[in-house]
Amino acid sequence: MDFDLSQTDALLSTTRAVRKRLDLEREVGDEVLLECLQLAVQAPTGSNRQGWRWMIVRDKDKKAALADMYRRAGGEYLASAAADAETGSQTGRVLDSANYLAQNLEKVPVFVIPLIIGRLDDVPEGTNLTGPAAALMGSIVPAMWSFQMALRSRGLGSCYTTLHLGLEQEAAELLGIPPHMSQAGLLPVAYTKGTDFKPAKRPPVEEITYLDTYKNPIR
């Protein structure tokens, strides 16, 4: 199978954390939802068990309830944050679009939860938890960004936040998310005001990369 290179690179490159440039008064139907959904399942779950579920949020109630627990969870600490970056550097500008959307989050159009079959809980006391965290999550995270691409691709954004996981369980309930599930995030969707998004400033891959060892850069 032959593939546009530039295409699939660019996609990739530009996918980003929308926030600012998310579009709170245009409306998103089910069928791009469920369109971009049934590409994000193909993504590889743990031992195959496809154990991804997804809880689309429209209600307006809820939507306010999870904001405030959002805020309630990190708001406080987004906004000092925010305020205390250097203005104008990356890491300022992320912070402030962070607590932008932590501000209007009840606003977006619809937001999606990714949840996924298992409970770190159920893991016996005294295991380390890495392996079991890891696989866990490595079987929704995966089908979230395909999720992600999806939107990018067809002209609308999101985020992947984790804020209002402080309160999962108050989540669990205003939801009705049974006790067996793990909720992995929260994803707020809309269509973008534009779409001339540009890959990030990263360091180069030679400086963080290791040959065998984490004394050996590869360069």
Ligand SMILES: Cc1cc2nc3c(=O)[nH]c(=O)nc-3n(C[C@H](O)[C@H](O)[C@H](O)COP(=O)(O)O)c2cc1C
Second form
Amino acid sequence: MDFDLSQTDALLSTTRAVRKRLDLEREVGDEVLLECLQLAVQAPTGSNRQGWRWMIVRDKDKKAALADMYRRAGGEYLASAAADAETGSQTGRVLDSANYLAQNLEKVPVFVIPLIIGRLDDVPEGTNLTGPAAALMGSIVPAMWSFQMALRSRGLGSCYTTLHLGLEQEAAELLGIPPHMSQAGLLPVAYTKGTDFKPAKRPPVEEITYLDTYKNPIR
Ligand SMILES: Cc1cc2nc3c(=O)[nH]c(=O)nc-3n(C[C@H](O)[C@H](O)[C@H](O)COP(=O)(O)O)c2cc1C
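Based on the form predicted on its own presented above, generate the structure block for the form predicted together with the named molecule.
Every component of the complex follows; first up is the chain already shown.
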């Protein structure tokens, strides 16, 4: 199969964190969500366990409760964000946008909470957490990102968020999520206002890529 690289590269390079351009007025149907999730579960999982599960939240009261948790858990970060936002720098703009999302979260039509079977709390004390964390989150994050790209290619958008996880247990109780499962984030989903997103400024990879030893930049 020959891919149209202009299309695939555009999708890969312009799937952005969308916050201020989420259309809070337009409904998002189940059909499009399920279509995107069906693509998302093509993503890899450790040992092919396929332990992903997806919680869709539409209920107004539950969205409001989750938005409240998001703001409570993210309080300190969001307060420092407000200060940085005033500087007008690139980071400042991101933080201004992050604050906008925090203040308007409950108005986003749908939340998707990606879940994965397993917990890091079960890991025996003293274990190096890098492996278990990579295996657990590495079995849901690729699917989350595929979901976000599938949304983008259909005129919708989202923003990968994790702030509410500071109150993960409270969210689990609200949504009836069993104790053997982990939440990986909260994806607010909406149609986007326009679709003309641009590639972000990133460093040349030659500056962050090494050959054979970390002492040896590739170029
Ligand atoms: C692990 C992770 C956690 C994130 N958590 C949040 C969050 O809680 N709230 C938020 O507004 N954005 C969050 N983001 C979005 C980042 O701020 C965003 O991806 C980054 O600024 C780069 O923007 P871009 O994705 O448009 O390139 C998170 C992103 C990642 C990968």
